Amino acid sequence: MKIAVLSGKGGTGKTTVSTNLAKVMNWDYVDCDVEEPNGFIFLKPNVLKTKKVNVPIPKIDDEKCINCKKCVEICQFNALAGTNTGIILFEKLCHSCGACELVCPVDAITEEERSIGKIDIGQSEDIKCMRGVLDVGEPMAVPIIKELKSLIDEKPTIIDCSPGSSCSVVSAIEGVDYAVLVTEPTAFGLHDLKIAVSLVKEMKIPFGVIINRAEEENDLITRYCKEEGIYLLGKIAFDRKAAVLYSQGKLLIEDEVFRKGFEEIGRKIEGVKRCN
């Protein structure tokens, strides 16, 4: 079973929820927030293997090229530009579709590999941990996320997604069995939660909500969940102890009260697993 943890916006505690749940449930952990993968800070795995992630890009043979610009015309991403003296490639715009190679009438285009990041694979006690790391300045995270997910085995796994509802999130949650939406009890949190709810409903993924930094019993997120019939998995209290542990790179479950809270959320998720 694969569970994705996501949020409508950054800073809601998505990674805090992902890492603490992975630990109390003894599930594998995969950090698909490849632009800012910080789950390893808290789980502290021993990294056992690192592999590069490459994508294919066109390589143009200037001696064969007749400058017909058919490759420029077919490119939907403006990665190729035609000039009077030849074709210019903007490699970071290339989506590796291969169309330019197919339409070239003189076989002047082949493919070569370009590195865009890496995947780290490690172990934190009984938990297998993986993370994708996108190189600085690289615009496309999806190839790393797809390769990262291809490495997930049959063991129950928690997938820590990027915030928002971009292509990176869609790629990360595609095919998961359940989604945990993390939010905070503010108007901004509610606004972005609604976006995340729309996304998982559109993708027909069952989901529940966790409210982080909860102070009131009947806050605006709780009321929204009741009105919409959304399952509330639990609340994480707004407490200075959480900030202290987080700033020290520690899991919240080192505190007994937080541990019991995460264990209760974990039992609810296990219930979802049994229902599925």
Contents of the next structure:
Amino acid sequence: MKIAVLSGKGGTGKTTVSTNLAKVMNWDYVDCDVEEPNGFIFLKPNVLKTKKVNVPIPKIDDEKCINCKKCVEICQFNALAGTNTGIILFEKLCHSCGACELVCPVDAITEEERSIGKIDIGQSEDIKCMRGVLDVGEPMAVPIIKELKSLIDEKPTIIDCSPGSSCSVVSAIEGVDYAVLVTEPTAFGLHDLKIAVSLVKEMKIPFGVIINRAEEENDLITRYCKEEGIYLLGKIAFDRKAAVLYSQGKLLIEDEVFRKGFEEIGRKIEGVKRCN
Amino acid sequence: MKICISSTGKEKNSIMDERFGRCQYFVIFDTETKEFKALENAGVTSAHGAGIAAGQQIVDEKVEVVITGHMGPNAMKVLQGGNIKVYKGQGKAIEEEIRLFQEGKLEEINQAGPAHFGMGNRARGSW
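Now the other one: the form predicted together with its partner chain, given that the block above is the form predicted on its own.
Now the complete complex, all chains and molecules, led by this one.
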């Protein structure tokens, strides 16, 4: 059983929801927000193992290269340019498809590994915690997310996603059993929630919504969920206590009221799990 | 010699485009035949690497001089690989830019400016 926590809009509380739920439900936690993984700040695991993530990129042998530019023509990502002084590789644009190596008529292209980040694996009490960390300046998060997901075992796992609905989110939620969409009761929150909803619907992933920083009983998100028949998993109150705990790097479940709220959400998710 | 100007239109009186990788057209002027030719920029529709695609197109056209407003690091690398010189235009009409270049009034750009200049980030200048 894998559950993904995503949001559309950034800063709505994906990591807050993911880490607190992981703790109350005793599920493993995987931080797929590799550009800014911050779940470890709250779960504080002991990192037991770190592995590098490499991607293959072409290596061009200038001695063998006849400057035919076939590799430039085949590259769909503009990662190669052909000039009269030779082929230029823009490694950050390379998607590691290997087409250039296949079309080279003189075998001047071989693959070499390039490091783009790392994966940390640790333990926080009973919970296994993993996170991907993309190196600063690297544009492509997907290879790290894919490798991270390949390391998830059979244990129930919560996957913390990056904001938005781009490739990074798509690859993080691919194959999950359920999606938790976190939002806030603002116009931006609703706007981006709609995008996230259309994404999970498109990918045929069952989902529910959590409203963070909830103040009113019948806010615009609650109304939207009712209209659309979307299951509301719960609300997290807009409370100063939450901000204080968060700013100290603590989990909200240290507070009894919040703990009960997350336990309730956890029970609802367990219900979903049984339905599955 | 072929001179290429990043352009907002296809005519010789079109206004130069400040952007290189994301300009609409390239107008190429051949100093020997005195002919103008307009090309659609291959880079403008690229999701990534617009400057590289645009640069490749210019290299393939066997251009020797490029006049534009700003050039990012990737496009610069491609043009330098093709031994193409880059000059900073003044944002005027294509014909005018060519005249200014021929009179030696345009400055050569040797260093790339910030990446993604033309992507709505002018206020900040870069990402």
